[in-house]
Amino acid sequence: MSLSISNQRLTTMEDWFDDNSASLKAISSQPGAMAGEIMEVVNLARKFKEEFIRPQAIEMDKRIQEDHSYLPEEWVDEACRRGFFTLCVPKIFGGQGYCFPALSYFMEEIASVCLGMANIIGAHYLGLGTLICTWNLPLIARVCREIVEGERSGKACMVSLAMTEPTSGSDTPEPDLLDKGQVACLAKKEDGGYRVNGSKIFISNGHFSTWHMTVAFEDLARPSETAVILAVRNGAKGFQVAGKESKMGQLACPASELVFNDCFIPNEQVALSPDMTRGYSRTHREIYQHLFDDLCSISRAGVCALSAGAARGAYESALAFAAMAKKKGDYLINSEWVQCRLAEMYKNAVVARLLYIEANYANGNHGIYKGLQAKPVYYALRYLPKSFLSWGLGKALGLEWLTGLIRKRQLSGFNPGMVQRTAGLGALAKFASSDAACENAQLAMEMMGAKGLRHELGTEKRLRDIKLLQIYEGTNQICRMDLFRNLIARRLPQAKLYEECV
């Protein structure tokens, strides 16, 4: 390194403290009440965890072993009869209006006990959020009506996010990478709406689901110009939802495979395309680099949360096998090694909870959660009949300006800066704790020996299923990259990004 380089001010000490300390502008920024609201929603975890999911989730993962085809709909069934999928639905739109960040508290619950039954839940927040981050506020109010509505009926309304093809995977997001691959999914764009063509592989939760968001392209050539989000629905014609795959992990969460044959989707379920951004201030390659970071930003957080439920969980069973078992007439839990090994696995739980904690924090202050943690309209959606709140929804959608303009400064007004903090930020969360809740559930399995391999114990379950967690939503490596773009690379011109990924 050249002394020129080396004296060049790589980090800013501003930087630094700002890019890292979310949770201190938070304490005066963000409305205090969020506090009561996660305590009941933690409640509302515990309970469903104790009641429901800790009594079965050995059992359904042996059955579906035995049986890949398997679908626990008992389990969705369940989430729904509880008001599970429209938890964080905001009251607007007729949910029950928790705020954002409560999820993740909610998610490390049930995770801490069975990764697939909260990656159901959570890769439903997944699609909705694909959804909201596209700020089409009339397709945003008829698909979470019918969220609504699902639930008032007992029959799950659910949305999955369609991304992965077979030909590309965590490249789909990034648009450098994007340019690079050979996605295949095509929009051809028709009078009236878009006809699609092509395949997406391992979507969470799609025989699960009634809405899918999918990512397709009018031109193959160039995607991340012309990349295009459609609402596609359950009986479209030339859409199938065709086989499950097997996988080793999560098994409650099916990973499915969407077939599209000339399936035509109208005009009213195409959420955001070329011709929508339009005359605004950034490119459509842009807004589709920012939509998918300030997606990323909020669903590597949620993986952060699944994370530190899973290495709490690691944590918790190897402790209580360390209480109980003995060797050489003494309790395991006596021996110094074990001590130092049960200290390190609450280590590794702790820091992923602070990371996803501190991560909802910066999307609180510069992210997609900004506006409704505005605490003039946190307070006003909280207490404001839900009967108003509606009638005003309906207000607004009458008047087309008003939706537009709404949208074109969510899409287009952004502060590059502050995209790069919390998508960093995201990126660090999740390939961090994975790897944490990884080590912690290596730990468990080592120090319970054999037993650790009795499926009836479930560490060997828990190995499987946290295995995921270092894949979706990004590989680990991925994320890593995706922190040096946004965190070390910007002050950096001379950086080469993504170059060994071609």
Contents of the next structure:
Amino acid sequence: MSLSISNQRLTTMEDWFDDNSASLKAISSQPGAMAGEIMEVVNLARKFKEEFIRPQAIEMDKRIQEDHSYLPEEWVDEACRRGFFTLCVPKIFGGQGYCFPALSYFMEEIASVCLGMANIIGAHYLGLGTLICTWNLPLIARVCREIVEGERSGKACMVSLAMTEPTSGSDTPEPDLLDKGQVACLAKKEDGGYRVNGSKIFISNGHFSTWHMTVAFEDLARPSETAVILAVRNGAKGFQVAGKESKMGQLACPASELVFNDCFIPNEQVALSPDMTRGYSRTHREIYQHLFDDLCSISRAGVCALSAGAARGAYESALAFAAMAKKKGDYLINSEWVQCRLAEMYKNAVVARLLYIEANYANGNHGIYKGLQAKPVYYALRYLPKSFLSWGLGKALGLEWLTGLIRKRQLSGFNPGMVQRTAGLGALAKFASSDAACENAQLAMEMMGAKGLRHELGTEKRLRDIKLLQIYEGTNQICRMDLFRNLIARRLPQAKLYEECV
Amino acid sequence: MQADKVAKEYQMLEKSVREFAAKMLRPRLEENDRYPVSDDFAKAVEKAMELEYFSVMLPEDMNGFGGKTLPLGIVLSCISETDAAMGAMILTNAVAQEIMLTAGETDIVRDICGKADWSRELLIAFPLLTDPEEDEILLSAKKEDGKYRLSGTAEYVVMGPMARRALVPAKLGNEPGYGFFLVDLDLPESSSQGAISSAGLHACPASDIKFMGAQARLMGRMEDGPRYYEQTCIKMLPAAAAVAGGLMQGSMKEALSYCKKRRQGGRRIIDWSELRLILSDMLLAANTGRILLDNAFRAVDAHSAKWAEDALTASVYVLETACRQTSDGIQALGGYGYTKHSFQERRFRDAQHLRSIFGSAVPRRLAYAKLGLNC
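Any chance you could show the form predicted together with the partner chain after that form predicted on its own?
Full complex below, order starting with the chain above.
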């Protein structure tokens, strides 16, 4: 290996500072009322956690371990009854309109007791977030109306994201990997829509959802240039929610297989296609990458929030054990090693929380939340009556040129440097926090010895649940590559991605 | 010449165990991750008894290898590469037998093994994952008419739901220390609360057992219980670690096999250097563990000067490394490794149990520091 040293600095102080100080900028730009909103949502989560989840989580886990086909519909019903599936649906679409960053705090609370339940709610917003990232306003309005109606009727209407395929996993959201990969879900263009053939696996909430945001490809040889995102509704001919995976943990949230067999999806349900981006200043491939960078910026912050909750839960159970258990006649908590481990676990939980907070600040400053958190927009959406907003939306949806303009601006008017900042932080938050959560789970198990192995104490369930955090939303190895791509490689013209020099 | 003969015997033993695991355990691995066990697993247990894996460490006149730990290590690591639950059963039985032999109760062990025409008769349950020196003993013994009766609870007795007998520690009144008692679990004065729902080793279940004046037989002398335990514990720790070592070998092999087949971004995932490093670390951990354990078994069997330190060095390393390595084993397979389609998730769960063998991990490390650093 040769090493040439140039005088050019590989990083600048400005970049380093701006990449990692989103909170500083957010102090002045973020609407002050968001703090109050967040506390409202945290209180909702705490109430739900103590009244409903904590008393049932262990028993439900056991039940599903004994019968992996069981679907905890009653948990979905309860979350629906409490309004959790419309919590962050913007008021303009009929939802409760809580700001999106509040969802992270909400998820942390739920995850501190049960990651399975947290993922039921989180995966719904992942599906909805995918749709929102396409900026297809008429389709967003349609799906959101159904979600709101589902809540009103008591029959939850949820959204899933269908991306992973049997032969293609973490490479699907990365165009560079995608083009060399083995995707097989074909969307053949026909008059009036697309005909889809293929299958998707590991789809969180597949069994619970009404809508499935499905990524498919017009040309399997050129997937990133021909990707389409389809809103597939249950009941579509040729579409079937097939098997349910037998997983190690997060059992309450099913991982489903979706099968498409000559399934026709009409144009009104096409969220994004190459036709739609024709004439934009960016290529379809660039838009695909931008869309999934935007999505991962928020979804990985979400996984970070789950990790923070799980890390906290592990800490809390270890603390309770150490405070009560006696070894050789003294409380375990009086051992120095126990105190240091509890301090480490506390640190892991807090660092995980700070990471999603920072990632969300970045999304507010530069990312997909930016528009919604601009003070005039935020306060208008918060304080104007729903009926007025609904009237306004109706008018806007009638103006095709306006929805088209908004969409074009959002999909192709992005600043790559800003997207890199949010996506890089999202990746960092995800892998750092999930590793920290796994460490906490292991430390709790280590401290509790044989007691920690007992299902009824919940520690071993947490360990099983937590392991998935290192895998979904891009394995932690892929997330490290994403951090490199977004935050490190941009000043290194010689850096190649997803290639090997050996 | 003698050494050659022994080496050949060990090679034959390894071959036999690998054939047994491939034939009797691997085909039904998914079913065998539960309790009550399947008929096939029960048959495998009987076959393992027939092949004398459950008596491998016994004196030669009981068809064992004369108290040597290396043959037991071979059996445990080779079986656990495929199925650690079966390994844990053999280990639990061997530990109970060893405590009884250390206590001088050879005749009782011979009697139990001699009657083994039915598998349940041979099995001796034992609280393998607790340390009577550290954990509160909730079981007390009372002497009446020259006989002992047990009252209270023995917690986390491994094989409690399936064995005929249990070897449990109990205190005598307020006296310090404890003794080991062999108790018949079929007695009406003992009741199991069923298999504990736990993280792993499902086919080798544990239970909390309540005794209400159950007659029991003291093993050796009451005041020597802690000595029997300590001697057995250090001697048998490498055997426990051999189960974890088997898990590491199995995890590494399954990860390697998957990474050679699975493609991502147009190439086999084994050809991505980050993943290759994960596999490299897994291999390093598995092989380091194997070498350390081999050294430890030989040191224990030869009664070398530093046998206890060697035993602890290997065991502490392997038992802790297995938890991390089996986690990497899942990671290498991604989502697939997290499901029951692969056996990586099971190995990850099983490794957690083994970390708590003879008490929790940190006190064991502190004991290691005391021994190794003489401080």
